[in-house]
Amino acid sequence: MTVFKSIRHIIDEFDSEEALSVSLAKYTADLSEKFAKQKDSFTVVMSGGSLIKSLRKLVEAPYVDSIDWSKWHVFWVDERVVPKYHPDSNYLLAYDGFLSKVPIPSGNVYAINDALSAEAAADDYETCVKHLIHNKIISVSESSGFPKFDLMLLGMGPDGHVASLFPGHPLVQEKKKWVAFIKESPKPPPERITFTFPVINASENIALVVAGAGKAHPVHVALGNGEDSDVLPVQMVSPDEGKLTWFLDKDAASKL
């Protein structure tokens, strides 16, 4: 049920997760219609976690043969810098369990060089983002000059990380650069570029996937009265001018 709705910030609570998945592929599937028909393409930002799993019903039936797939343009909000097919792989996790299972064109799958080194990783991926704005794929923000991705699905850590932007963490202050580089992830692996907030807050819609007792607390501090010594990266979620929906299980929305 929703539980707060106001013209850009949703808060939608399920009594599942099994709930959750099934809303999240119905507010995906629409939005994916909707961007098709406007601008014959749709940018989604996939996360790492347990959004993947998430995403489950996607491949289900009505949406995977409902959903014109070869409109889909998919990036990841950040990587671990390995090796793309290594455990510990964002894009691996994307695709066993979810790219592997629809027709999105293999060339319309924008995952990291992982021949490089993070900081040229990062570079190589930015790059890759303005060649898609040059070609009119991903749009832009008049207002701040940033990438516009249609969608940006996003999952949060008990630490209220989102992305590889960690608590107390110097690149949750970057303003200028659209991907970063971090050498010393307080989680491991300790390499990983990762887009940042004036990037993820200039998306057209942002979906917050949230579950699970242990994300609690955060939530609380985002969303209620709860505390914690430092500002969270997920409360600098916030999107410039789209919108936010919160997407959270009755165990993450415990505290409220």
Ligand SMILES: O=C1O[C@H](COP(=O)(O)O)[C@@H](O)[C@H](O)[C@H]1O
The other form holds:
Amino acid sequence: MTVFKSIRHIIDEFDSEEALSVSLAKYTADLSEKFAKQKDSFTVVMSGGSLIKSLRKLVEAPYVDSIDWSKWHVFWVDERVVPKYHPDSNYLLAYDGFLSKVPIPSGNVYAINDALSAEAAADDYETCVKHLIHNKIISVSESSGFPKFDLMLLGMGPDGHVASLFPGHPLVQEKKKWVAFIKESPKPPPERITFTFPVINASENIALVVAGAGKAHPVHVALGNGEDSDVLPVQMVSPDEGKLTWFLDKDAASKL
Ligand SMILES: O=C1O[C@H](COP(=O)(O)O)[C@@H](O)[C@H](O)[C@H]1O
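Alongside the form predicted alone that was just displayed, please also present the structure of the form predicted together with the named molecule.
What follows is the whole complex; the chain from before opens it.
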């Protein structure tokens, strides 16, 4: 079922996570084809967590064979400051579940420098994005000056956090930095880097992928008549000029 909040804010509700994953694959493949044709590149920002599982249909037929993977440039909306092959690494999660199954050129996969501290890794990642803007791989929002990624694939935690932007944390209000760091994440591991909301909201397309009854409350707060006084981070996902599409399964939408 599709509910339009506006032409740029679409809510798709699916009977199952399986059906959600089928639709998410087509949505992503269609955007890949569009941007590859338009600008010979497709910049995709991934989350960790359950999102990678929901991308599983992309590494199956027909998409695994039809997508021009050579045009993809992959980034992370957030990353834990741990070694790349640590069980908590979002890179490792994406590698095992996705990157190892598709022929994206390794030079087009931008993991953090895991030898650096959280603060230095954030600065290093921001420098990497600026370099790719200079090389015209990443676009820039003319209105905000922030990097404009073609697709931001966001998950959401059961507390309504997105990326590593947690409820009540000052980083949620960061308006200048592109990449910030946190050393006291309420969800382990404690040290992470994260894109900030100005970067998230500069995206051309944002997919907010939420499945499972454990997330029904923040979905209700964000999309229902949520009475909660404090604004959750997920409610701050609002593209400046791009399009936001919620991919919800029935369980996550059960309190709407
Ligand atoms: O810690 C994180 O949590 C969020 C949500 O994960 P999920 O498994 O509840 O979907 C994830 O999007 C983020 O990338 C990750 O670092």
